[in-house]
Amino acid sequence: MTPPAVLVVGAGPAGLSAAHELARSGVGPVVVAERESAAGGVPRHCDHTGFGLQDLRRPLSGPAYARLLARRAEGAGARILLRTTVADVDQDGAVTLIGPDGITTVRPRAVLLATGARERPRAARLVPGDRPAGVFTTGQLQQWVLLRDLPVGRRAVVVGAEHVAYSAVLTLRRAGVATVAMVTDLPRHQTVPVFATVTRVGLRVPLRTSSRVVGLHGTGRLEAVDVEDLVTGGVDRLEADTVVFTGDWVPDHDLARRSGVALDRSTRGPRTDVAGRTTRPGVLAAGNLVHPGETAGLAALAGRETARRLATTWSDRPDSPSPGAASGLAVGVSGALRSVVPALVDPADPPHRLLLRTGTFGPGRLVVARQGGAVVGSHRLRHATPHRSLSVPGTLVAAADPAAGPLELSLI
């Protein structure tokens, strides 16, 4: 194998978009390592339309979107290695690959981590009860139905009411399974109103808000789900042979952590600056690994932006150094805000956007940036919804003083 100049780890929307941008910009060779047997990431399991609108400006089904991103990356000159796992990124820059041809060691000048995120399963959510069959995450359900064409059940409870929960309802419907309830501990849904209305009215799926699943029952196969009303304290037992736990995303950060990359305490993904650089020189990160739970389109745009910034500083000279470590002015959050990406910014070269998350539905929609107690910028949001990305322009921090200490963002 020709030694890569850049090794991209992960062939999901972020990784493939980054590889396409790097290769078309003349950075090369670019190699993408993907542990699965096909490129495309999660969208290849999602047989509904809506993919591609944010990054490609066209509506596509998930599988079609995944295939197109892979073709674009390879068409630009990137090489995709399937069934290939990156076992380690040593401190000296050596990267160990394990694939169909055995163990290989390469020394790229840069490694771009785009390993994505995963949903917390039932065990990590500490839901008590029996351990029957019929318990899925959305990703497991989609693979079960769309890739393996296996039977699922007849009656399902979906735990969650964000975007991916509504995707789970569609997958269940495709499998011939009736969704008897969606359950969220928040006071209302967290998706766009049209999705919620179509599901509630058109598909007749009831939404149980301010509620949580407190027990699973069944011998061999799931038979019932206990749902507690957090307002009254009452518990209802719903007959169901399937339950799908959706959302509650965790970055797939195992490789980043083993490689000595510092993690952000709020997102649990790598701590990055506006260029996607991590705290380790030569290692970058992008997509849902950095900010878990984003749409495929936003992940793709993040991968593209990281690649563009890398390409602008790239030199083909063999003695050119690898990208440096992350740098910039630290940005934190307070109050209802839970996280911000990137966590390091340069006011003279702000990011295109800052991505925020809030933990509660709040009346306030004004994001305020303060430095040393003084307001340096503000931006009004269209919505402030948990489990959905809140995007604000990077110019929010452009007036900050690089020498005046960290920034703090709050929602009022």
The other form holds:
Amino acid sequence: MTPPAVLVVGAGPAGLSAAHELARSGVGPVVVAERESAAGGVPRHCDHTGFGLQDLRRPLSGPAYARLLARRAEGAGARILLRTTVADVDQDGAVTLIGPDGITTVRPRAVLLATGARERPRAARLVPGDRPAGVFTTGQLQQWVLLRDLPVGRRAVVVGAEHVAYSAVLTLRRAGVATVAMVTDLPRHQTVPVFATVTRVGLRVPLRTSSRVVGLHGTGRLEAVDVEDLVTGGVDRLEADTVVFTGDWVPDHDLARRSGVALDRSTRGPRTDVAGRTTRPGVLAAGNLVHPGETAGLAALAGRETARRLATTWSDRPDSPSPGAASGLAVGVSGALRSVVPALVDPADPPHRLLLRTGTFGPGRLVVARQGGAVVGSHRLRHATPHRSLSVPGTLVAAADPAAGPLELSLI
Amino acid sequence: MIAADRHGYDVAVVGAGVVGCAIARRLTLDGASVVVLDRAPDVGDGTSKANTAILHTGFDTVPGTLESRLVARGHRLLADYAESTGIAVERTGALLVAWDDEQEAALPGLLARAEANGYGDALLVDAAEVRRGEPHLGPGARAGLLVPGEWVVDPWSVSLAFATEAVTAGAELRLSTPVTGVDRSGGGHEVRVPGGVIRARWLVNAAGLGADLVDRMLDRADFTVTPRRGQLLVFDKAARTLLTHILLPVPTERSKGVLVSPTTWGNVLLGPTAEDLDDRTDTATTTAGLELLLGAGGRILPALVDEEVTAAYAGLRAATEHRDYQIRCHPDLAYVTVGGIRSTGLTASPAIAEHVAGLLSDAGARWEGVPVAPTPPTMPPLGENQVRPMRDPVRIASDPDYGTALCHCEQVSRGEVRDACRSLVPATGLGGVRRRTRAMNGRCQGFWCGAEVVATVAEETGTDPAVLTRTTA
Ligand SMILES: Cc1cc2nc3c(=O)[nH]c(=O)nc-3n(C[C@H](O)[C@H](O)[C@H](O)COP(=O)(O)OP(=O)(O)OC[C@H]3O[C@@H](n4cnc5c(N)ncnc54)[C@H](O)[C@@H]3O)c2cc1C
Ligand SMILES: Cc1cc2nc3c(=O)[nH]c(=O)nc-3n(C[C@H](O)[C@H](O)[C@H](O)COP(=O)(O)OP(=O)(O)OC[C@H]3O[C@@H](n4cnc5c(N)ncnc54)[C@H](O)[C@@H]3O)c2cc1C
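Next block: the form predicted in complex with its partner chain, after the form predicted on its own:
Time for the whole complex; same chain goes first.
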């Protein structure tokens, strides 16, 4: 194989958008390694519309969006290797690829990790009880129904009430499964009001707020789900043969960690700067790996921004040096805010946007950036909903002093 | 009538756990015609699939007991067997860590007990050495006892290898076959199973949690089984770097404590609890159990509980009112009962098999066939420290399916899942595929690969996916 200038790991929206941008900029050979048999990442099995609005400015179904992103990347000259797992990124920069043709080693000048995120499964949520069949995450359910046409069950409980939980209800419906309840530990749903209303009123799916699943029962197949009301302490046993654990994202950071990339304590994804650089020189990261649970469009835009910044650096430097380690002013969060991406910023060259997460509804909607106690910027959000994407313009940090102490964002 | 012929088999073994499989292998190699009966759809589907997977030295057993002798002998036999079959073993050694005065005071006694059990390699170590060996331990470790011979083994492959070798040598394996009664007839047995009876001259009861119930079928009441549940948490592979040894608790009068152990698959185990139950099928985990484990784990290895949990499960020890194994031969009944194999049976299994063969021989049992030389099967390399097919260029070149990933977290190829469905003791369900390949056992628990694995197994086994997903077995 001709040594790639950039090896992109993962052909989801982030990886494909980055590959498209890099190939278009003429940085040299761009190779995308994807372990599945088709490119596109998660949208491949999200068969509803709304994809592409943020990045391509047109509405597409998930599969159509996935195909288009792959075609655009290839059209610009990127090469996509399917059924190809990136197994290791060694300390000396050698990258091991495994596929049906064998095991190969490449030495790209830069590696871009775009390995995505997954939903936290049942055991990781410490839900006790039996270990019956019929326990899903939304990602698994969607592949089950849309890619493989496998039978699901009859009666489901959906755990979670963020966007993806509502998407799970639709997939279940399509598979002929009735959702008997949605369960969230928060006092309200966390999606757009219209989805919540249509599901509750139109599809007659009750939402149990301030509740959590405390047990699964069933010797072979799932038979019942115990749901505890966190206010009264009462436990109801709901008959169901299917339970779907939705949202509660975990970055797929295994390769990143094994490559020696440091993680952010709050996102558990790589700590990156505005250029997508990680703590390890030569290794970049973008998309859901860095900020899990965003929309596909935002993941795509993040991939594009990372690629653009790398291409710009290289256009100034004919020797295309391997990117250095992440640098900049550290940004942290306090109070209700749970995380911010990127973790390092340059006030002189702010990112397009900062992506935030809050743990509670409110207190208010004003995001304030402080440096050493002094306010350097603020921005009013349209909503402050847990588990939902909160995006503020990068200019929020433009007035910070690069030489002074770290920035802290809070919600008031 | 199901029986192979009118005279039936030399031996019927009830139970295809690790003990029943080991016995079936031993007797078949000795020349016996053997049938193994289990109600479960796979071998090793009971307690043998849900334990802590430690190859015990027997250093802390009660000196002079049958258990003490068979565990020590089993350690040697199983280590050799693992070597000849390619079953993963990691020679980690164990470190018992004392956290308070009482535990520290108990260490010399444990050292003496190890010596009384014929184990001479244990070593007392001071706080500094403990910390040097295990720098991620929580604060407060006082001293330790190092037991270099305690290792970890891939537990699932052991039952499978014994069963495979037994079947290769001519044993018959009848799964999904519950034994509902036993009738004596002409010096032999008629074993009742759904749809008929199976005739055998000798009966070996290796029914684990059901061993006392099978005993009652022969009008014996040697013991009563009280299931003792052990809940366990499996942590993400990222936690593997946090420890080198199996970290064992120091047992005291007040508590048995829990252990933290590496697994051969590269994960970390935390557990088990010890709860006496009435229900012989209750392998559920509980809120209280998981909380207890996380509390204890956080004290032993604080960084452990920051990592994701990959799986939670529970196993049931077949405890009885006796402190020792209950292995008895009743020559008048042409019957051997193998009960009370509580918490060391994985290790002891090949030694138990040897012991049972000896009891039968002493009782005058003679077999139809001639002894055959062992033909240890080559088991798939499932250990994290072994060369897995996806890391083996020669395997991939021979068959590209070994380079085609199916389960990404555990790096399992399509070829391995296919092989598991076609092997001599084949997987018939998803649980069987998990145990033979590791597929779907990883951190995503099927988020990425679940649908693909189910579709592949349905195709390979010719089973309707709706049937496959009716159980996790
Ligand atoms: C069930 C579900 C429903 C969703 N619904 C919507 C929706 O309706 N609208 C929306 O906008 N967003 C939705 N999202 C979110 C959206 O899918 C993600 O934001 C987006 O896919 C993230 O893109 P990504 O490129 O970062 O990662 P992914 O799409 O996750 O892609 C990562 C890719 O990397 C590959 N990979 C990982 N590791 C390796 C390796 N070592 N070697 C080779 N390849 C590797 C994976 O196979 C995968 O193809 C949904 C997500 C889920 C899980
Ligand atoms: C939490 C825990 C941790 C442990 N840790 C270790 C360890 O680290 N090291 C170690 O060496 N040992 C350990 N053990 C012990 C070890 O797992 C057991 O001793 C061993 O698995 C017992 O094997 P078995 O074949 O006797 O029983 P089982 O595996 O239970 O097999 C008995 C079989 O009999 C079948 N059966 C029962 N009744 C009938 C019937 N009527 N008809 C047909 N079939 C029937 C069952 O279906 C079952 O498959 C542990 C056990 C537990 C529970």
